[in-house]
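The chain below stands alone and is given as structure tokens, in the form predicted in complex with its partner chain.
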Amino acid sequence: MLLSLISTIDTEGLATDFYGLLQSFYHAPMYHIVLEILLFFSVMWLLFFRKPHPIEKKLTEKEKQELIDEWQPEPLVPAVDPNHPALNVRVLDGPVGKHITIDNEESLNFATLNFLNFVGNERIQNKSIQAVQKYGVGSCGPRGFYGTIDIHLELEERLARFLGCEEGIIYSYGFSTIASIIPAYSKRNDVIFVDEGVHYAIQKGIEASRSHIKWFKHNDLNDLERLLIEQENLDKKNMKKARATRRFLIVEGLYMNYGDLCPLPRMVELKYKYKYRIFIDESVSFGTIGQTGRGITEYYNIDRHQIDLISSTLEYAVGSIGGFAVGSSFVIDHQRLSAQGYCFSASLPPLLAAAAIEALNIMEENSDLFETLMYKSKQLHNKLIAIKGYVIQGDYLSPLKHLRLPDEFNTIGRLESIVHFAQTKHITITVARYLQDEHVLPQPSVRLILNVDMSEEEMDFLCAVLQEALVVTM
């Protein structure tokens, strides 16, 4: 039937080789040629460029109200366990000397972290009160509109002064210091190596950054190379993306969750080896740490102007509340419009900048406070390694220690109860306390504090508790 129908056309118009088929072309009329030619192109745009719509099913308003009534979010917060340490916090009263008083029982305190023993010191206290008698308690509004009290600039001076550096930078808070200096100048395809035990605040600072974050082991300088080492690999490959890509190294002085000091002299040679600046963060090791207190720098004998930018705090060794941040001018300029915990914060209230460089003066004037410092805690460090039954994690100079117990005898709820019976025996300790999502959670410690005012009386009986409680927890 086919072929019959085949046979029945006439054949002789039809092409059959290739010379009659450019005939064929030739005599087409227009209209079927732009006919073909539009049809290629949908077949074109059909196959490669549409994309693919997923069947939407269109919800009517019934379904979509019925929707609306379902649906059920969480609660605002999840169940809380009402025997939660936090909730349960001692309750001080008094100032935070070297003694302190709880429930009205006044006991040593080895537990906060007021190093050199400003807390209450008449001179201190002297100047913020006359702080307050001439500007006021609060500063009732940010650097840039009327927040700027003449004393903020004395203290930046100062503190410039004190550690050699051309400028300086106060900020309101000690946790948004380093949290709002990181972001600043590290953005989003810029590149961080940063150790991994460092505290809380400079982790925020990073996320906030958004930029690659290279976390090398703690204190492992080999670590540190072979990450260097890749990005310099990978930099190679893409010259153009590497001269636009910033390099930072954030390190702390001493570490808060370790005590244990960092090899700074190293990490300097390796920045002019693979371009890096340094942002240190000295929150636990200024004024503690250096023959006269001026930090790691002053302890590895290490030019500042090496060092790009040093952070710090003002509420531990310094006696006050709020943080800081010194450098050459170019780098610390730049976080006045830029920095957000500086720029639409309030600023930091005059009473106690006022104590700030009272505290400063005291430090220029005593110089030896460090040295003694530095002393006692190599005792107290003999002192507690001599005590059978405890591991002591921390540098011997350094004055924060981490006390814990052996292995798997290590849990929170031994060193609570450790804590608890040093209390009774009029002895203040705490265990240190972290969020969930550190980075790296240390292992549960107890923190002990060295002030620079303890005798070593006051050093035998705090050991000689923590050996009583041993035996009493164990």
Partner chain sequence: MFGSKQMKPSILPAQHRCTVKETEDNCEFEEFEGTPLYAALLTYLSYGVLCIFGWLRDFLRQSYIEKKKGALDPNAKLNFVPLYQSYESFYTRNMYTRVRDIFNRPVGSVASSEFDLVERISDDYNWTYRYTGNTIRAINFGSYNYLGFAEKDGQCAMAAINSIKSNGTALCSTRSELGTQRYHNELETLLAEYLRVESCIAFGMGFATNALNIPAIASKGDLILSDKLNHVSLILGVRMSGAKSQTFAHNDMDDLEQKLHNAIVYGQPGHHRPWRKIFIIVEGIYSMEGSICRLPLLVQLKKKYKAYLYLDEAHSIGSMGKNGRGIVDYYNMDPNDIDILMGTFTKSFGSSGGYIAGKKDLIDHLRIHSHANYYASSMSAPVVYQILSSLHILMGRDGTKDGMRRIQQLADNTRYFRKKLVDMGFIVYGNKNSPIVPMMIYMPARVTRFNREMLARGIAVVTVGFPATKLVEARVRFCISASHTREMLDKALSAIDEVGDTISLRYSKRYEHRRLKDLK
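Requested next: the structure of the form predicted alone (the form predicted in complex with its partner chain having been shown above).
If you are looking for partners or other molecules, they are not here, because only the chain is given.
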């Protein structure tokens, strides 16, 4: 009787509990039920299906030694051809001016970027000597740590005044100038539109920025506008993100790898339509293009205030070392806190700042220097076109030109043969060199640089040697 009563009570209690469980499931939130089911299956997997990690077998000393003996480490650097041109440079003796001395033989220099023949200029040398006597040779400190000298501030002020901008900033190394400037402004998630023909320093700068890079075909405005329209459509899908995204266009005034000018007027028009900032690197065009050598903006008669930042080197036309940027005070001051090449490099040696200032003095006093250079560039261009067998690339106004052979003959080996033959005739030219990780590797070419002091007879002699080189080497 007692057992029967207990059995009845248990049955009723179990039924009540089961009913309550069903009710709790019915009223429980769905996420709670899903979570409990996942927990249940996780426990089942841990109990019945998870395999224990095998106990690792300890190696004997002999086995360890055998593994060590078999290990072959990767080389620290890849193998390099001992005949690579960079390992077999021609050593010069004396100033790298219009004439240079190689292996005790003098030759005409059409290879270095000394456009205005300021290297070896007596006025510039005397000012440099005076600076050494006053300041010594180096600065031994970054600009923010006792490396700022009064002559640095003078040079910055002169550069800004020369280009009609509010403020300027100088760097101690030309390559690090634009390579430091770009990542100082453009950050992760920003967008950079960049010509695929830009030189290597710009490529390293945009790589360091970690921004979204959109390459457009060299000097192809239709391709640029296609990318701008694509970006505009993306921005419309996420307006909140678009408001926080900065957009930059980065070009060269005169392209080092091609010798042609950028179509700046149309780019300025597109700037106001698609809302981006323009950075121009005028490393080649500064001191070579424009009626007074003030670069691509002067050539196209564009207000420099429409350009957000202009950068250049002091190592080409100016004939010194370092680089600079000019723009509004708001833009330039940001670099003093954020540009790595400015913040962490020892400042420009005072003698080089003095040399750059004197070079600017000469440029301001002799504005006909630039008309002469552009006139001679046209002359040389026409003379080169008249030579049968070469393909000439570069604007007719550009003092930098690239010579190529027809496609099937245009190899580094043949171009090197032309360079070596020219050297036997006391003409120094060079094959353009590029690193293998360039974004777009330009076609092989001989790069010609015109010095403003070259006479028409000397240009004729160059062309005669190039014509003869075709006959001898092809």
